[in-house]
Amino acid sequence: MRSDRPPPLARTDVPDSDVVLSSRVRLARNLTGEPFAHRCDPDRSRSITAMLRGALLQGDLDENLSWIDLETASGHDKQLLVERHLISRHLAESTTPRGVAVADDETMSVMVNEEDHIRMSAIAAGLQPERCLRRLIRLDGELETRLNWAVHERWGYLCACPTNVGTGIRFSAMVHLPALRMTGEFAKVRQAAKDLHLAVRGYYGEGSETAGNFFQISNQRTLGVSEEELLDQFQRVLIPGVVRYERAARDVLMDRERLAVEDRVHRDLAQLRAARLLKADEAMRRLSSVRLGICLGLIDEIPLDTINALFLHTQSAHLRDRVGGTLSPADARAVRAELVRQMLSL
């Protein structure tokens, strides 16, 4: 893994990038005649991993994929993959034979032996789930010519978790909702999401904490509806609704509390430019405030894509790569502060 690669999600010339950092689509598939991943013994898991690795690395796929063996990968490399949203924490922490195939541009990955035998995932900056879905449908079709997926004529694709049975598809968007948190309206959005069968999770997905006012919102319904119907609802109704709520909350803040917002944004920017020690959670919190200030037009000297990149490069594994070795917690705070000062310098 190259931690110095510019993050593909730093782009801001894409739809709704002020609120939606990224879109992701995931397809879950399992092999017919094989036990689900959590029911496999190590030998069977290793055999399935080898089979799927061979199918993914055949040269006639449209995607150029590179294989990473997670059974032998270092903890540092696995953490890099988690921070770059290429594998889940669950896969990184598993002890079974497993791996991941990653596209050259790091906007697609295929996890092997996570919860399902295969989980294909494509990601794009801003609100572009249709672009992700087209890539996955193409890859799924190519793999289906050489692998036999477990499919039921009534229930659709069979998955380890019943909530994924049917299409096996999951749409998600990483959204930045600082104004909804500041106005106290976020609880209403969470309740509305629940009523619409949407899951609201933290920065790294299921089981993770909220960081920098970022949330992953995804569909929970996969049975009895087509991929196209799910896409249309997600892209045209659900996420645009969240975007409107956040923008309305930003308008309220600017109308009623503009001076307080300006004070908070510029104080946080000043703190980031002056800090010599910076913890990860403080960096995310203050960068979130600066990102809001840029989107509101209160800061014009810092590109939004610089802030987006900092959310990634201030994570622990990326900092270790920056110095080329291990870091104590105190040293990590110093390196993080130095990086932030450098990228936000006047």
Second form
There are 2 protein chains.
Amino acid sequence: MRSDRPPPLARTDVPDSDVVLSSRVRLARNLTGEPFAHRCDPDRSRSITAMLRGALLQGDLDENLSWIDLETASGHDKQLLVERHLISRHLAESTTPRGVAVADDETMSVMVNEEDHIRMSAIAAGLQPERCLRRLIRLDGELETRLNWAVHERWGYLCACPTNVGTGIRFSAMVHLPALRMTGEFAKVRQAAKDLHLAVRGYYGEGSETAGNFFQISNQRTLGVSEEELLDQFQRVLIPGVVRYERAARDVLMDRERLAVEDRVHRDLAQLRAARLLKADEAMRRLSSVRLGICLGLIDEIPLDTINALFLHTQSAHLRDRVGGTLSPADARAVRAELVRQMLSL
Amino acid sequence: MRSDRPPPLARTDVPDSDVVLSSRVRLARNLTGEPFAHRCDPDRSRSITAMLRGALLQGDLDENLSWIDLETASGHDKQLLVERHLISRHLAESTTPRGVAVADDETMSVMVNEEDHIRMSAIAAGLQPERCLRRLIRLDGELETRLNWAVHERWGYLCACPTNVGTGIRFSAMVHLPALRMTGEFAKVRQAAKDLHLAVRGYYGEGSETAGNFFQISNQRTLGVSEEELLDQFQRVLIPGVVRYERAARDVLMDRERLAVEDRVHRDLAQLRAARLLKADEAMRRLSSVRLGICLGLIDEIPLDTINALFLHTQSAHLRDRVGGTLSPADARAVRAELVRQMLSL
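Having seen the form predicted alone, I'd like the form predicted in complex with another copy of the chain now, please.
Every component of the complex follows; first up is the chain already shown.
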């Protein structure tokens, strides 16, 4: 596992990247004739893992995947995978035989023995869920020629959790909503999302609701609709609606409180460039502010890619990887500050 | 009244300027045969003012003084004089006929009809009370040839307030004690000062105790000791003691928490350079931190003089003077931020 490469989501020459950091689509699939993952004993989990690993690594897939065995991986490597959004915290902390297959450029990962036997997901910068869906459908089709998925003729794909039954699909977008938070309108948007059956989570999932004003927005319906209908609604209606709200809030801020916004974003950038000690949550908060400043045209000397990359590289396991050893919390703050200063230097 | 000149106390090639911003000595004198200032009716106050103005402006004094009539001066001009420490807030707000004579370089001022008929003071950068005292003794001697001071043969010079009776002298030093505040030892020093009959006030006198970690330390005894004894004690014992305590606290900080101190001072400098809106108390607080950083050798690109001058120029009346008109509080914050950014730019 390498930590020094840029994240795939650092690209900014993509649709709606001022608000949408990345799009992600995930398909859940289970093997027919096998118990769901949480009902398997270790031997069964191990044999399922081996079978799926074999199917994923056969040379004739369109994707070129590498396997990481999570039963034997170090805690550090698992943490790195979580920080890079390649596996869930749940899969990292599980003790069952399990693994993940990852594409070279990290835009695709296939978790084995998470909540379902297989959860494959693809990620793309900006608002590009269709691109992700096409890749997954192709991979799913290839895997179907060598594996038998559990499908019910009326309900669709069977999953461990009933909310995933049907298409087994989840579309999600990581959106940056600092202006909606500053104008106090975020609560309204959150309620509207709820009414539209969208789930809103924080950057690190549940319980991180306000970190850096990033939110994962995802569909919750999977039953009784087709993948194409879900895609169309997500891509053309739901996320564009959120994007419009955020842009309107940014316009309001610039009209009514431009100097206060300039003050805020320039101070945050200055502090990131000056700090000698920097905690993770402070880094996230100030980077979020600088990202807004760049999108508003108030800061022009720093590429958005640099900020997007810093969200990744300032996380704990990435810092540990950088120094090649353990890091006390105090040392991590110093290393984080040095990295940020270096990447944002004039 | 001009606001655009540097303050006399911005000089740093003087003794103990790392801790002592300036020294000030004041002599209180009253005319014999006249009621104390607070017992005069306006006509009497006006005639006393005229008499003292005449004595102060006669051409043969060693000091070259200019007169400002405070009965007719604008509120803005009075505020400027207060900010430049040339008159007291008390004299600015009084309604009685009164005035002040000021030396060209603003290192001497003579208030007429403040608490006493005359309060003359001299100021010098760093720890130089002797220099101030020599100037005042010479001026006092010159004035004595043309005015009769109220003197009691046993008690000494008579003053409106009993605490000034005797020599009528007060020595004070403006000291910068950020490290003692950061290490939490300031309370001990304050108690020690009290035990030694020293008064400790804030930058703007009573009620501004913590502004920028600046403190005015002054003697409270004036009766039964000579000017020379007071000078000797103040210059060789009392203030050097405070200076030693502060320097020891700075050493402790640098030994034990160097990175935290670096973090603090560089962040404060960065914010001053980045802010678009800056309140007076925030400016004072961060400038104080930067001053510490310069004295500790952590910041080397900014002269101490610049910081000392900014303490003066970021005050409200000075900002008003700069834009040549009235300033709303919001506009003052913007003008202050712009000035600071400009004076601290790389």
